[in-house]
Every structure is written in structure tokens, then in C-alpha cells.
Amino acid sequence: MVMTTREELESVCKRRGFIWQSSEIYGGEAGFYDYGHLGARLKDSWEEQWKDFFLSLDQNYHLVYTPNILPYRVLESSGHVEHFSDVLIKCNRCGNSFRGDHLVEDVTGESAEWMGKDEIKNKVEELNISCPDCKGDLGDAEDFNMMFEVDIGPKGERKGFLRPETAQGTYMNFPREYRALRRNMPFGLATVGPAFRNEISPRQGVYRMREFQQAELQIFFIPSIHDALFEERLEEVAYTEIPVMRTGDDMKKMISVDEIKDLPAYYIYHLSKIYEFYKDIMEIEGDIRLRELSSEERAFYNKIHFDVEINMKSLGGWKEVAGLHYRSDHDLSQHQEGSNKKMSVPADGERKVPHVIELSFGVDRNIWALLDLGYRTGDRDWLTIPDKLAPYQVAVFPLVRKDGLLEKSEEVFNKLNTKFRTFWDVSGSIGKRYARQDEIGTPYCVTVDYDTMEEDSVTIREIKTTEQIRVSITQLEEILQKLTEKEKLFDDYMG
């Protein structure tokens, strides 16, 4: 049975060392979370797989890192100072603050994130919504800018903000990287790092935080010049089926990429690659959809916008974890105007501002999705995570701590630990050790027993079925390599 409540999943995450609320000993602060030793391993593995996958799509896609603090002028030009806000409503009785769209969503069950201040106000009045905490009357709706302002300089003479997204730092680097990459286009700049948003009332755990991790790839290109290149790449994935939910549809459909005629090649190609990442790396298929946002839902600068949504039981259904945005030339044009520095490049006999395709992933949301979809309870509690992402890929046990088995198991551990994320556990009964590894998602357990001392062989136990096979120690590393890389299935070794 799949675990269904957030409270159950959070309890396991705390007990085993994945995720918990930050500053817990002081009562914690909403919107801030810590990753424990297992959560950090899982997060690092996910980020490495993300970088390996998306940077390999083109030799001209590169990783950059930019500061967490941006000057005021940068975010003024980007529009964040004026427009980066949510609708805030305060209770007239208790004074607590709420996000207006959340108040509407809790009553209607439908997304209201696209609604503006006036629409939220009218909807709250129409539905006669009162304060969720004290049932008092709610005040007027107002715009609340979510950025954290900071002082720069010893006397705070300059203003800045903690970056609300990683993308803006990437846009600052466009002109310099364009020259450094010898003016070769298209090119992509990826970055993985923290972003900060002063959420009005963060809820749903790590799904909505005030400090969170993003993984984003901005691809710069000139449509009139590079359309043909992306048409060629689209041929590579033409018969790939992806689960899309177009505007106006009430359910997702598996559609072959070559059947989508109304979207440009550069967009469909990257949409199919995003799904490939979820299918092959995160091993998610049935509980995922690529949902197209309507013009009312998406930001005005996004000409095309699909969200990646995953059906998470602990969060009550379909939740956004990533997105693909066609931002046209909006971002570079804004910064060209604000900085008085050219962002245009020679193209078609004139100068043009490049367009941008943005692949944006919420790292924390994807980690939670893995935990949500992977945890199972029943006869045993166990977590299934893809081998490439698991905090530990292999655990090594001695059957007992005597007769040379302890020393032999340490020898096996030292051999495997150079190739795999490996854990050595010698505490408790063998059954308890299996149970501990099941609950943290270790896909393979290797046990050193008395036959090992005579035959130089060990058992490998697989987490999903709990089946075991016996293999020679000389073949152990090769077999585990093939299993973790999905070159072989465990059943292939089952005699």
C-alpha cells in the first residue's frame, strides 16, 4: 500500500534522516527545512543526474553559478520589483495573513494562482469565505511582494534582494558567455542553487518554502535561424509518446510527438526530453502529466507554458514540480533597456535579441515526489527509489559478528564503496538490518555468511521482491554495476 498522508511521510523522513523543519529545537519557522544525511545524499544524487542528463543534450549547454544576492536595478528591470507578488488577505479579528488564491482553492478545489487582486477579492466575497483560523471576517485583498530585501554595503547605502529565482543571474551572463563561447548559438546556461521567496503562509511542507532549490536551464536562440536545427533534433524523438493535457482537455492523453503540429520544434523537442528524464531517470510514468497552461494561467511573457505535474497522495493530488516556458525575447530585452547594454546579436543581416526557452525544476518538490510515490506500507515499510538516485545503492552485512564474517564483510564493503554509494551495517539481527535498509530505499543488500568463507560467494537481496541470488565475490561488482545501470534486471540472474 502506498503511504497517503503527509504526516505519515514526514514522520518517516524525520526518523530516518531525510527532511525536517529547520531550527526544530526552537520550535521551527514555517517555510524552512533541513536535509538530513539521507536527504542530502538523495538531493545530491538527483542534482547530479539532472546536470548529466540536460547538459548532455547539446555540447553547447553549460553550467554556471551566480550570486544569491542581486542588485536592486537587476530585479527592477526584470519586473520583479513591481510585479513579483501574491495576493495577501488579513483577518480583521485575529490578524493572521493568508494567500488569497489558497483561500479560494481550499473552498473550490480548483487552482486560483492565476487570479489577480480584484478577482480574488470578488471570489472571496462571492463564496463568503471567512478566516480559516478564527472564522472572523477577512479584510481587503492587497498585493504583497515576496522578495527578501537586503542591505548592501557597511551602512546599507545600496539595496538588493535575495534572488527569487536563479534565471536572472543567468541572463546577466548572456553577453559575456556569448563572446566566450565564440558567438556559437544556440547555447544554454544551466544553474542549480537556492532561491528565496517570502511566502505569505507557506504550507504543504517542502512543496512551498521560503528558501528552496532550483535547477534551471536557459536556452538562447534565434527562431528564424535555428528552427531548422531543432526540426532535425525533433526527428530523433518523433515517435516518442508523452502524457499531455492540452488547454481545454479534462484528462491527459498519451500523444506521439509527431502528432503535435501546433507547437514549434524547439519547444516540443525539449518537452519530450523533460518527460524522458522523468521516465528514465526518476522512473515515473503513470502518475505524471505535462499540462498546458491557458493564457490566463501563465505569466504574460510566457508564450507557451507546460507544467510537469505529479500525482502526489501526500499533497492531495496533482502538483507542479517543473515547467517548460517559452519566454520569447522578453528577458534579454528588459535587461537591455534597463542596463543600456546591448543584448542583441547579429542575425539575418541585422541585430536581434535572442529568444529563451526555460526548463525550470523545483529540486525539493522532485525529491518529495520520489518519497511520496516510493513509500509503501503493509507487511513491511519500504521505499523504492531508482538505483541511480538512492542515498545508498548497496548495503553490506555480516550474517553474524564472529568467525571472521565481520572482517570479511568489511573487506567486501571497502571493495564496493569505491564504485557505489555503500553502507556497512553490523548492528542488530539480520532481519532488522534488512528492514532498516528497506525503509531508506537501499535497492540491494549483500550478505556475507558462512558459505562466503568456503566458496568466496555472497547473497544479493533485491528490495522490491526480497528475492535473493548467490554470486561469486569476483563477479559481485560487475553484477551490481549492470543492475544499477539497468543493463540487466534482477530477474535475469534468478536462474
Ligand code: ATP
Given for the second form:
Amino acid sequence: MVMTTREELESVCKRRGFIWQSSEIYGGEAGFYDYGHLGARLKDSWEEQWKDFFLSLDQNYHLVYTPNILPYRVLESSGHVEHFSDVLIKCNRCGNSFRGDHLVEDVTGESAEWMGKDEIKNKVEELNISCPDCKGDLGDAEDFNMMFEVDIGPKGERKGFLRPETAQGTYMNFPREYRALRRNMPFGLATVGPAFRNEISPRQGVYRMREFQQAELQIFFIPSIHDALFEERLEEVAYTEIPVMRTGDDMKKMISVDEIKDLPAYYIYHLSKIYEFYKDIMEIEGDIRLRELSSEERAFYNKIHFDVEINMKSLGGWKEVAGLHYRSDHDLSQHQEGSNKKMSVPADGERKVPHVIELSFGVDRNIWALLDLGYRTGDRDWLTIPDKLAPYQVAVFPLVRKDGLLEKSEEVFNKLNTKFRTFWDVSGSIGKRYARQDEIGTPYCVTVDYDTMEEDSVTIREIKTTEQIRVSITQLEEILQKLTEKEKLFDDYMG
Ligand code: ATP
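Okay, that's the form predicted on its own, but what's the structure of the form predicted together with adenosine-5'-triphosphate?
Below is the whole assembly, all chains and molecules, this chain first.
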């Protein structure tokens, strides 16, 4: 049985050491979260796997790091100063703030993200929506810019903002990296780091944070030249079926890439690879869909936009965790105009501003999805999580703490700990120790018992089935390697 409410899952995450509200001892601050000792390991391994997977798609995709604070001019050029706002509505009675589109969506069940403040105001009146907290009358609708403004310099001489997305840093680095990469295109710049949005009402746990982590990859290319290259790469994904929901469809369908051939090759290729990441690395297959956004739903500069949505019980259904945006030459053109620096490159006998396709992932939402889909209760409480992502991959126990078993288990632990994220637990009954690892998602438990002392073998217990196998210590590392790398199944080792 999976956990069904956010409160239930939040409470488990808190107790076990995954995630909880920040500044907890002072009562907490909405929209800010801490990762505890297990959450931090999970988040780190997710980010490592993300980088490994997406950077290996092309040897010209690279990682960069850029600052969290951006000068005013950058975000003015990008359009964020003018447009990065949500519609805010306050309650006249209790004073609580709400996102206008969410108030409308809660009543109609349909996306209202595209609506401007006048449309929202009219809808709120038409539908007679009152304050969800106290049923009081709602006030006027106003645009609220979600960026956190900061003063740069000791006297606040210059204005800046905490970056609302990681992307602007990579766009600005386009001309420098174009030269550093010896004018080889297409190229991609990825970055993983924090983004900040002063969300109006962050009430959905880590789903809507004010400081969150993004993992983004921007690929710079010239469609007329590079489409042929991506067309060739479609062969790589030709055999994949992907769960797609096109605009106008009311449910997802598993389709082959041939069935979305109306989209450009660079888009289909990256959409398929994103699904592969979810299927192979996050091991999510059924509860995922790639949903196309209609022209009303997507930003005007996103010419094609699919969101990755995961069906999360704790959040009441399908929720966005990532997106694939074809942004045309919008971003580089804006920065060319704002900075007066050339962003164009020689192409087709003239100069052209490169286009961008952007893969944008919210790290925290993906971590939450793993926990939501993975936590089970029933006969035992356990977390099923892919071996490569688990906070600990292996736990080592002595059956008892005497007769040399403790020392032997420490020896085994020291050996495994250099290769795997390993935990050594010597306290409590063996049943309790298995239960503790089940609760935190450790896929394999290795036990040192009396037979170990006789014949140098140990048992490995698998979390999913709770089955055990006995293997010799000399083979232990190799077997665990094969299991965690998914080269072998646990079943393959069963007698
Ligand atoms: P939403 O519609 O939910 O506000 P968005 O479409 O504005 O999100 P993007 O600007 O496309 O989000 O950001 C890319 C990714 O960053 C999202 O897919 C999501 O995973 C993550 N993200 C965005 N806002 C938040 C937030 N407030 N808290 C946590 N993650 C977020």
C-alpha cells in the first residue's frame, strides 16, 4: 500500500531524516526546506545521475556553474522584471494571500495559469469564489513579481535579484563558451543549482518552494543546419515507446516516436531521452506522462512545450516535475539587445542567432516523486528506490556482537564502503536492523553470522523480496556491483 496523504509522507520524511521545513525550531518559514542526512544523500545521487545521463548524450554537452545573484539589467533584458509575475489576490477579511489562477483552478478543475489579472478577476466574480481559508470576500487582483530583490554593494548602490531560474547564467555564457569550444555547434550547457521565487502561497510542501534546486540543460543550435544531425540520432530512440498526451487528448498514450513526427527531430530526440531517464534511472514507468501544453498554457517564447508529469498520490494527482521547452532564438536575442554584445554566429552564409532547446528539471519535485511512489506501508514499512539513487546502497550487520562477528562485520563494512554508500549497524535485534533499512530504502543488507567465521561467506538480503542468498566474501563486491548496476537481477543468484 502506498501512502496517500502529503501529511503522512511529510511526517515519515521528517522522522527518518529526509526532508522537513527549514528553521523548524523557530516555527519554520513557508517555502523553505532542509534536507536531512538521508535526503541530502538522495538528492546528491539524483543530481550525479542526472549529470551523468544528460551530459553523456553528446560530448559537446558540458557543465557550468554561475552565480545565484544576477544584476538588474540581466533580468530586465530577459523580461523577468516586467513579466515574471503571478496574479495575487488577498482576502479582505483574514488577509491571507492566494494565487489567482489557483483559486480559479480549484473551482473549475482546468488550468488557469495563462489568465491575466483582469481575466482572473472576472472569473473570481463570475464563479463567486470566496476565501478558501475563512470564506471572506476576496480583494482585487494584482500582478506580483516573484523575484527576490537584493542590494549589491555596502550602500546598496546596485539592484540585483536572486535568480528565478538557473538558465540566464548559461545564456549569458553563450559567446564565451562558443569561442572556448572552438565554435563547435550544437553545444549544451548544463547547470545544477538553486533558484528563488517568492511564491505567493507555498502550501504544497516541497512541490512549491521559495528556494529550490534546478537541473537545467540548454542546447544551442541552428535549426536549418543541425536538424539533420538530430534526425540521424532519432535512430537511437526509434524503438522506444513514450507516454505522450498531446494537446486536446484526454489521456496519455504509449506511442512510438514516428507518431510525433510533426515535431522537429531535436525535440523528439530530447523528449525520448527524458523519458529514458525516468524509465531507466528513476525507474518510473506507469505513473508518468509527457503532456503537451496548448498555446494558451505555454509562454509565448516557448514554441513547443511538454511537461513531464508524475502521478503523485500525496499531491492529489498529476504534477509537473520537469519541462522541455523549445525557446527559438528568444533568449539570446533578448540578451543581444540588452547587452549590445553579438550573440549571432556565421551560418548559411550569414549571421544567425542560435536557437535554444531547454531541459528544465526541478530537483526537489523529482525527489518528492521518488518518495511518493516509493513509500509502502502494510506488513512492513519500506521504501522502494532505485539502487543507484538509494541514500545507502548496502547495510552491513553482525548477527551478534560477540565471538569475533563484530570485528569481521567491520572489516566487511570497510571494504564495501569504498565502493558503495554503506551503513554499518550493530545495535538492536537483527529483525529491527532489517526493518530500519527497509524504512530508509537500503536495497541490500549483508549479514555476518557464524558461518562467515567458518567458511568466509555472508548473506545478502534484498529489500524488495526480503529473500536472502549466501555468497562468499571474495565475490561479495562483484555481486553487489552487478546488482546495483542492474547487470544482474537478485533472482539470477537464487539457487
Ligand atoms: P509551476 O507552473 O509549477 O509554477 P513552472 O512551469 O513555472 O512551474 P518552470 O519555470 O518551467 O516551472 O521551472 C522548471 C522546473 O522547476 C519545474 O518543472 C519544476 O520542477 C521546478 N520548479 C518551478 N517552480 C518551483 C517551485 N516553486 N518549487 C519547486 N520546484 C519548482
